[in-house]
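As structure tokens, one chain now follows by itself in the form predicted on its own.
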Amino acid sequence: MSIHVHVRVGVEWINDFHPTTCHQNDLSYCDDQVVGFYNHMGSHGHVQVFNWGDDNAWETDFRHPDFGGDSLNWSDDVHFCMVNDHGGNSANIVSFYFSNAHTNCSVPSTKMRLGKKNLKWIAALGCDAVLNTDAAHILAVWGGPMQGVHIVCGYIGTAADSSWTAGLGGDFADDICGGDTIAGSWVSRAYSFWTGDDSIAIAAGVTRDDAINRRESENLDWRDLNVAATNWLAWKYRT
């Protein structure tokens, strides 16, 4: 099966953190994963919009304007965004961490409004998209930030910074550009027995059946089948 729509793609990644400003341990493979995704999506004819790394990756690109951010011109101005950094999850709030304190070193999910403009799918490759698979936890973390986005892809708990998974982004892009479902491909590709990475994909829907259908069947051709309201979430995972 082939994909018939063109998808706008943007990625952000951070390997090098500044000890005097936004101190975190340096990473090594964030660029390999997301730039691989970006390049493979482009090779399949999709539209490459931005590839921001290290000091050029800013938390304001994910913060909604209601909270002083610029997400509608960056992460929410593409259909598929992938971000790879140090993630974190505390009190049911996910944070993305950046190396350049353009305004802040991190952005919490409480200040994200994913899908308010164009965003349909986001993959967060840092740690702790969720901490477990309990329904109450997943709903508390993502029920608020998912406001039009179709699917959030991420990890349960920590994600390894490893050469073993450096090719994840390219493999994932090849799958979905070939017609594979987004949730199914992510859960399969992002799981790693060798590095201990446990994968999860969370789909939104107006109804329970809508959310389940998107979890099981949605591919890139569903780009314009909008989620009018995030009334339900349905997820799949591999541990």
Given for the second form:
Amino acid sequence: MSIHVHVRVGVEWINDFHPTTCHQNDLSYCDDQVVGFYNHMGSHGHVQVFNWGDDNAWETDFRHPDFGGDSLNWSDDVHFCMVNDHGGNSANIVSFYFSNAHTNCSVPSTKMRLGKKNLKWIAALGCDAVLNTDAAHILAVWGGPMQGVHIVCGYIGTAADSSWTAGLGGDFADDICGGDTIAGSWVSRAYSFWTGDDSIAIAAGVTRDDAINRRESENLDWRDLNVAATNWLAWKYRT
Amino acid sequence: MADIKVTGKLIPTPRGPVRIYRLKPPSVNEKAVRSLARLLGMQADAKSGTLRSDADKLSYSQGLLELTMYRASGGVRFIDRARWQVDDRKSDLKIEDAAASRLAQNFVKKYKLAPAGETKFLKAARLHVGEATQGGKEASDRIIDVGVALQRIVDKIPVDGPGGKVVVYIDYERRVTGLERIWRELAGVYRRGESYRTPQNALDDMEAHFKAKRGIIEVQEIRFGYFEDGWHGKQQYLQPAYMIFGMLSSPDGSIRKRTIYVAPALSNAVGRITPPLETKPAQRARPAASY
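Having displayed the form predicted on its own, please output the structure of the form predicted together with the partner chain.
Then the entire complex follows, led off by the chain already shown.
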């Protein structure tokens, strides 16, 4: 099955942090996964909009203007955004961490309004998209930030920064550009028997059937089938 | 420089004879993919199905059955799209690991996907589906599939890494819906192992590998085994290795990411295993925000 629409793609990644401001342990392979995704999406004819790495990746790209951010011009101005950096989750709030304070060193999910403009799918490859698979926790973390976005992809708990998973982004892009479902492909490709990565994909819907349909069947061709209201979440995960 | 801290006990240096094997170059072509397709029950004659090819892989599909071979590794992925990971919205697969393993072993034996006696059960990973209202009502969780990983064994030593395993997927009716196999064929003994390096040698390699990186890596586990690469790895030799599993953790432990380093375990090893970190070109500074 082939895909009939073009999607706009943006990626952000951080490998190198600074010892003074925004200090975190350095990472090494975040670019491999997301730039692989970016390049493979481009090779399938999709529109490459931005690829910001290290100090060029800014938390304001994910923070909604209601909170002083610029998300509507970046993460929410593409259809598919992938971000790979340090992630953390505390009190049901997931945060992405950046190497450069522009304006802050991190952005919490409470300041994200994913899908308010154009964003349909986001893959957050940092750790702790969720800490566990309790329904109450998944809803508490993502129920608020998902405001039009169709599907969020991530990991349960920690993820590996590894040379051995460098091909993930390219494989995932090839799958979904071939017509595979977004949630199914993510959960299948991102799970690893070896590295211990446990994958999850969370779909939004107006009704139970809508959310399940998106979880089970949505591919890139669903780009313009908007989620009118996030009344339900439906997820799948392998562990 | 990254600071390596071992939080667990180091494993002892292995003893006993061990070998390094040459691996056969993978044979990924139309003949091979059609032959394997026939073995797996697809029609796969010259007139049926569709072949697709790109730089990384060769795929053959017939109806909803799809077989893919990866050029670099010879890895195989076979999926029945009518059933693989499909949710019928009601079934809940309750199956113990032992029963799932038996089903997987029987499938592997029937289709000769691995030589008898050269696998052991590694893990069963279950695919769950769940849903709930935004307010947390009507929450549910069901299992719709189990993926059973069987680990390769060579000379009674486990083969570790992203490869060296067969994964069999089983659905809620306990039918096989797909498989993944990364199992490079041995071409013979390349050389016999002279002496073992120690786990500390491997840790030293890891420290050198991350010398340009800042941070603290807490080493939680070191495993010994043969190392086999994944789908996209061009691997010529199967050799013993130490696999080091570490955690990058912020001082308060709230921000973590795992890391993995693989080092050769023999003094006469063939090269390094973890590729060196590439020096990446610096990005041009991003223009200031306009908002």
